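Quick heads-up: it's one chain on its own, the form predicted on its own, in structure tokens.
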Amino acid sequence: MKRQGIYKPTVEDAIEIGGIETLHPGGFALTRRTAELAELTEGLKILDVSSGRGTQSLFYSREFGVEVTGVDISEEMVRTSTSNAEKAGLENRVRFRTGDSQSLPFEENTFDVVINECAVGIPDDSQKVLNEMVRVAKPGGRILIHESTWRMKLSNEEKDEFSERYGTTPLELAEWLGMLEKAGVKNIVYEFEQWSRPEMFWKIRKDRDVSHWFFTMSIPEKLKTMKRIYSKFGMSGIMTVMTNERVFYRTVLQGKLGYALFKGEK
């Protein structure tokens, strides 16, 4: 986010700077549900768009026997995910490469299933991300995303301010559906309210379950993250992150922000 010409860290920035692995709202329960809706079965070719550290890619392959290609714009993430696949003994079924989700480095009609977990709204052009996901899917292939979604009508000013603080761009349900249809996705179904409960937003750690946003990081993890934020942004950066976290927490509790899972076909 940019205030008075100076860039200040968002909630997403704080998570990345901390170097602590987190998942999306809903955690592995939502990843498993995504895989179920995708009808993953052994032998299918899956593309995991914006695959990060490879956590979901490895889960798909380990649990369902699918072949997964992960793509991420960060070379560091690709190196980490490749190492994680080797450690898990899945390097023959799960591979990672560098690429921009707005211009995927694959031929059209390549994958049986294309999935993007919680990263459609991060790049500049979310429509391009969806267009590319559909392009590389085979005819009849399944397209799945889940993303932050507004639960009520808000002013553009409130939406813009929250998006700057969060580091991604939530949209209204109708907007996500319209963009998916524009990209060429058919037979769309979605799940919304069950993933929008506040307690679902705190389920972002793969190693433990929490019931409150404050406990998504342990005290040592918070201290390490704050130290890193301070070294990069100074005390003003720490204050900004603390304010952004409070705004995020309040927005979820007020029922303004939810989370939706979408599935359709090319």
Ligand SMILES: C[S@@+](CC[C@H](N)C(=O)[O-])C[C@H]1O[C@@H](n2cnc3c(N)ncnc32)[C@H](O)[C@@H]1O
Given for the second form:
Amino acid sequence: MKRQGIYKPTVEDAIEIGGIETLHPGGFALTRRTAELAELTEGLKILDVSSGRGTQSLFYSREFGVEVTGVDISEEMVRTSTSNAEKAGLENRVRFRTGDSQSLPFEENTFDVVINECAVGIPDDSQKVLNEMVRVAKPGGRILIHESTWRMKLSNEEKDEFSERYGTTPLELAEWLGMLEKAGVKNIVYEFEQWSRPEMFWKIRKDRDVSHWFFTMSIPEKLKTMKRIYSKFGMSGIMTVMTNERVFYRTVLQGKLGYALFKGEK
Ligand SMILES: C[S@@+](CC[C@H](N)C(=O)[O-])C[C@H]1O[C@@H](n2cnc3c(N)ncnc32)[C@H](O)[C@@H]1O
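Switching conditions: you have the form predicted on its own, so give me the form predicted in complex with the named molecule.
To see the whole picture, the full complex is given below, headed by that same chain.
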């Protein structure tokens, strides 16, 4: 849903401000599974849509010898990921650029594999994101996404309020499947229950497998994050982040929110 009124930091904003390397539930275990289902092999051309800090793009290239293009709307993310690629000595095989996932800056039929980890539900039009992912994939190319997915029927009011706090719009499993099909994705398979256990939502760090994004941060990390939130959004921003976090984890613990991995072909 579109956000209205004065902009207040969402759970997604707080995670990004926290400087955490992997910005999705399931952490690196899910990134590894994504690579496995994508059948990455040396020389393939991969597009990592909404590549964030570039952690996954670098992993794909390092582990499988693939050539990766990462695209993200945030200039700051692109700067950080480019510098991470240089530090890793992978700048010849992994490149990052700015762009909107709803209108990708690439020719059609360009990539063997197109991946979007945890960012189809963020822009206003998730259907456009999927359509674009399919457009730039080669015929027969693989399309993979993982996304926040409702595990129960909830009222529209509850869903809307949650999306506003989370900063992304979860959908029901059937809705994601319908949108992927509408975009032209064929032979869709998915994994839902194993990625929906509450501890998956605590697993968002690369170096520490089970870790709540904020409460298990070290004290210096916490202070740095709070300072950044305060300077961007003021005291009310800090209060909003705390409330959003509480609602987020309550929703997960009540078993309402899960997480699903989807794979299909163009
Ligand atoms: C939850 S993070 C996921 C980052 C990375 N894929 C990962 O799993 O660690 C969402 C990312 O989507 C990016 N993003 C948000 N809206 C976007 C858009 N319209 N086009 C491209 N990227 C976008 C953000 O800048 C952020 O880096």
